[in-house]
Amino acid sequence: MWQWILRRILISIPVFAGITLLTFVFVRLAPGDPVRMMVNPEYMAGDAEAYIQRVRADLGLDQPVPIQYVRWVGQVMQGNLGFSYQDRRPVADILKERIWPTTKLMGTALLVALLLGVPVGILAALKQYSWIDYVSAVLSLTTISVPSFFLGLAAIYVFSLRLNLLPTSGMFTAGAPPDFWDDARHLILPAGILGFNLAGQFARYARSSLLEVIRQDYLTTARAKGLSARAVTLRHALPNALIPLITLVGVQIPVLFAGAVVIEQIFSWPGMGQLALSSITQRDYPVLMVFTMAIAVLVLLSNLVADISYAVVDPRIRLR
């Protein structure tokens, strides 16, 4: 297996110098001038243009673009990740600040999607053609259907507005100590609409999965053998009806990143998806691309991960 994991590391790495590459072109083609729009008005009266280019020197966005695609990489490999066009401050300094909220928000939207989904799902199949699986169909649907930026906008209106239960933005009170329970009361409504938002794909999948495993004729089998319900279902039927939900987690983790952009903009929340809009407004390129390198990583770590539960759910596959 760890042949296998190191094989498939060094084959992410070509696939991550593409992304970078792309991205970094793309990025630099875009319209928008990051000078023009990092510069102070007052400087811009009398030779105007002249300072602008001085400014464009500075930071080498006068060099071809293969040369500064050379430069950056240069620069990362020795762990310099540029600084901020528009805060004037190491992207790495940004990055630890903005990385912990958003894997805090992720984390528990995961959890409350699996925690949600999966059961709902399973008991679905278990009960085909009740009110429990029809229910479960609207259900699916309806989280599948509405937007997460409308979800969490009627949540604000009812859980903050109207029952002042929860509060609308942040993380935390402002001026308040550091408390559990208010940082819990603030992370319930972006990681429930976001884990919500899920529930529905993993329900689905979970069912439908299931519903396949068990018209199998090994599980008849056993069933034939007097083993009994619960024990054909957990032991025969669930582990192999996770492998497709695995697949699914795998894929929805970089989706879960980009839903966080949403609903970060919606909550207040100051995580990396807050900070990917604001420096693309701002054509903050540094920052833009240690956002991208953040989500090509996750999507790498996360194809790598659902591969090796693969082998740790079903024991018929092997890692060579």
Given for the second form:
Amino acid sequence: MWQWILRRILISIPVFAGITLLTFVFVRLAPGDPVRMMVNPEYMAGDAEAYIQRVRADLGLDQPVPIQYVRWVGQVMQGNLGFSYQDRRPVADILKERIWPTTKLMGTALLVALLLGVPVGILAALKQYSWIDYVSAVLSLTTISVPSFFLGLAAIYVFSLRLNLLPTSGMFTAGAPPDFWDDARHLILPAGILGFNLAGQFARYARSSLLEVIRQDYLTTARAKGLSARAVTLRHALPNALIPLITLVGVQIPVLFAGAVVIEQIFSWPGMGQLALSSITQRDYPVLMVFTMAIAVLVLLSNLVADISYAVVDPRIRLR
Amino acid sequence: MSAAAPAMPAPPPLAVAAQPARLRTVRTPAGMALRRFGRHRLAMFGVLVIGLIALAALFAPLIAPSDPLKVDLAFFRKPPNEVHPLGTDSAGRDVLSRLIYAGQVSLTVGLVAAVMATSIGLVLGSISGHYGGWVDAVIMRTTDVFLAFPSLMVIITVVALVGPSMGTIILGIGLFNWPTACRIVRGLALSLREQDFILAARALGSPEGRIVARHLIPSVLSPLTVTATFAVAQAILTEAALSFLGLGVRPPQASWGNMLNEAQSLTILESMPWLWLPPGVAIAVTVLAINFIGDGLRDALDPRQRL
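Show the form predicted together with the partner chain, please, the one above being the form predicted alone.
Below is the entire complex, every chain and molecule, led by the chain shown above.
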């Protein structure tokens, strides 16, 4: 088991290195000059070119791309993630501030999606072809189809502006002392909408997975030996039907993250999504690189955790 | 996933001679699929809605009440009235006209990007599944990397760095959304590889490339239409999200996403619903209709999968 986990981790290393190399090369080759974006236009009047050249040399941007990459890898290996071009702060510090809000948002959204989607999917499968099944099919397609930003605007309109129940943006009330309920009220709309968009996927998946299991022979056996319908469903069908959901959760993490980028923008949520957008538009290479690495680690890690928990739940996987 | 009532293929009528015309449409696999599709109520609704939206987009110059780009500051954010049925925006442009013209953008991006992504997936997937070995390994690992990364983030980066326009959006979506199709085609190709008609072609001395092009690809096309349909919906959502973030179609050209982007202030949200409600509803209805069609196609083309 441990050997298997170790092998999985070792396999992810070249994938990870490949992602950083590709991003690095692509970002450097793309048009747009970070130095010109950093320099205050007022200073550009006099001997601007010489100044720009000096800043470029300071940042190491005058070197060929391969040398820049090797230098960057060397620095990262020593634990130096570099400094942001935008506000000259260490990237590591910026990242530390941003990780928790995004994790909180995504974690809650995932929970909402599972709690909303899975029971609906199970119910739809148990009552196949009933009106419940029909309504849940239409509903789950709807959650996938309505864009989160429109839903976000509509929710702000209804819950914040009309009913005055929930705050429109931010993670807590500025200036107020830390308070759990205040935090929770700020979290409801962004996490709820992000989760809502994903719930349909989970419902569809839970439904088809359960329907597939229900047709298996061992369930006929369970019914034949006189178990109640309830016992058959709860003890024999559900556990096996829900195992594949673990993989689905792992696969959905990147999707969830992309959703968070949009949601953070609407609700001014101070997370990694907002940071990503600003670092892209400002050509803030150091932040952009570290950000890409963070996503890669997050994704590889969530896939790994999904695979391991899969192996724990389903012993057949380990044998391979 | 079944949405409509169970549509079992009709049992062959006993009185064959009595209804020859009907029998002919029922018996071919394509005819049966078409019949199942026609019975799928949600899919039919989707076809109707998309048909109307496509007609409106196609005949936009004839339908739109006024020029979608005409700025008239005298009509600054006016509520709906007789001249402007859905009011005017912050530059005094007619919202209904912009909405109709934006449909052209959404449908074009959706169709072209989806066809591009699906074609790339089709080619790579059939090579991967048919040849196997190291070719397969390389293609599948690449697919894994692409799937592991949040494609919206990658597309945002590419579009922002290269410069936002309709062309870059289409390229971005097309070049990064192919892995889903690739995986599906590979799976189908793996199972087809051992089938008799492929073996027969090989026994007749047909070169492998010709087998892929002439036998493999045609057989995977019909299940692939389902993937392609969902890809259209996905591409439309992506374009809308990009334009909403200000990284997509550039104003003054109208897109449903950038119309919502311009409505992002609390004042507009609170008191000028005609600026944000119509484009949002337009995106949702279009994407939902396409997803209904995709669901119907899946039920119709693969009766076994009607789970």
